[in-house]
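Take a look at this single chain, the form predicted on its own, given in structure tokens.
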Amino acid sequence: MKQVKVSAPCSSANMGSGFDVFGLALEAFHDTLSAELTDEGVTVEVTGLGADKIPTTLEKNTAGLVAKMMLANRKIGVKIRLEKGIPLKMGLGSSGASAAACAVALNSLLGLGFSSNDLVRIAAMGEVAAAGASHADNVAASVLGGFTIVQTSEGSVTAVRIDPPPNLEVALALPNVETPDNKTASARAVLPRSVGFREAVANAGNAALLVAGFHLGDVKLIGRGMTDLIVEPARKRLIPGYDLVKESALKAGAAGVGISGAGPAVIAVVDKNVVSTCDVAEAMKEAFLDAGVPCEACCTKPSFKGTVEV
């Protein structure tokens, strides 16, 4: 096999209470990546959404950095063609999806036989190119699909996948908010350096409740478990109108609402048997517009496939 093509879904990291730990793969947007073996060297070509804003040097491109690491000491090369379908700098795991796609594609193309944990670890290292640090929450969801939990210890990564309940759907609000070039680093800079005991205990309980909700297939529990007393209070100041948007989504029937990753996208989980997901999405969009923030919104579902060959 000389060439392989894969598709990787976008994702929403944190899910409120699970900062740097939880991720949910979504069907809303995908990146498509093809990898073709060459005689030597690694090259990256980018097309699609925001392609003119994405560097193609290996050290600054998440897919390129993954390819460089995976081909180290191998006497072959690869040409990466990346078609971006995931909006940039929105909090939907755009850079993570590209890294995940490259890791899965090269694993298949070269017959490396890496485990899912290996692929998540490698893809997380690729995130250094975009975020300046390794993050496994988005890439785990993009690699594996579904709802994912990651635990990192001394360079190793353990990723666990749970199927979302079939009645869980997601409303997304995508506000047009100006963000800095290194959005993730800027969003981390506002986080508290210390956390109160009460808040830490509450978040641990909420995170456990969220995992139980996915395990039991209970969307109401998942929504309750999204409550975050640590990161959201610090980051919501970066998203004009956030409180109004959250309140509007809950009034429209959302089970839970939170900032998607580092934002500014806002995610609401919905039990489709109880309320219309698109009604929740529209309520969030209108709330942003009322706050003077241009916004697009969509309703989507979890991606159960993760990164797959196409």
Contents of the next structure:
Amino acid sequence: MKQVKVSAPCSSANMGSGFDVFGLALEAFHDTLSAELTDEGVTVEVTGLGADKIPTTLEKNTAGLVAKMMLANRKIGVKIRLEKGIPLKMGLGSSGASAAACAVALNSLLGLGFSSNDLVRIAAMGEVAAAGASHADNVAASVLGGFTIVQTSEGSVTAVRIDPPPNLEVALALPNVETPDNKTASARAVLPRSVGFREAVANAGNAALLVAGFHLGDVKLIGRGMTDLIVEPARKRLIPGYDLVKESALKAGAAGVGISGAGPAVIAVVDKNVVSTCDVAEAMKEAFLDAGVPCEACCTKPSFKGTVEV
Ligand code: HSE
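For comparison with the form predicted on its own, please write out the form predicted in complex with L-homoserine (HSE).
What follows is the whole complex; the chain from before opens it.
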């Protein structure tokens, strides 16, 4: 086999209480990546959404960095063609999806036989190119699909996947907020250096509730479990109108609301049997507009599939 083409879903990291731990793969947007064997070297070509803003230098491109690591010490080369379909710098795991796509494509192309934990670990290292730090929450969701939990210790990653309940849908607000080039690194720089005991205990309880909600298929519990006393208070000031948007989503019937990844997108989880997801998305958009922030909204659902060959 000389060429492999894959599609990777976008994702929403953190889900409120699970900073750097939780991820939810979403159907809204996908990246497509093809990898073709060559005699030597790694090259990356990027087309599609925001392609002109994505560096193709291997060390600065999440897919390029993954390819460089996976091909180290091998006497072959690979040509990567990445077609971006996931908006950049929005908090929808765009860089993570490209890294995940590359790890899965090269695993198949080169017949490497890596486990899914290995693929998540390798793709997470690719995130260094975009975020300046390796975090595995987005890549786990993009590799495995569904709702994912990652636990990282001493260089190894354990990723667990749970099928989201079929009645869980997602409303996204995508505000047009000016963000720096190193958006994720900047959003990580505002995080507290230490955490109060009360907040740590509350977040542990909320995270446990959220996992129980996914396990039991209870959207209400998932929504309550998104409550976050640590990261949201620090980051919400980067998103003008955030409190108003959250309040509007809850008033419109969302089960829970949070910042999607490092933002500025806002995610609301919705029980589609209770309320229309698109109505919640529209309420969030209106609230951003009321706050003077241009905004797009979309209603979507979890992607049960992770990165797959197409
Ligand atoms: N967990 C990461 C963060 C996700 O919130 O910084 C970034 O995409």
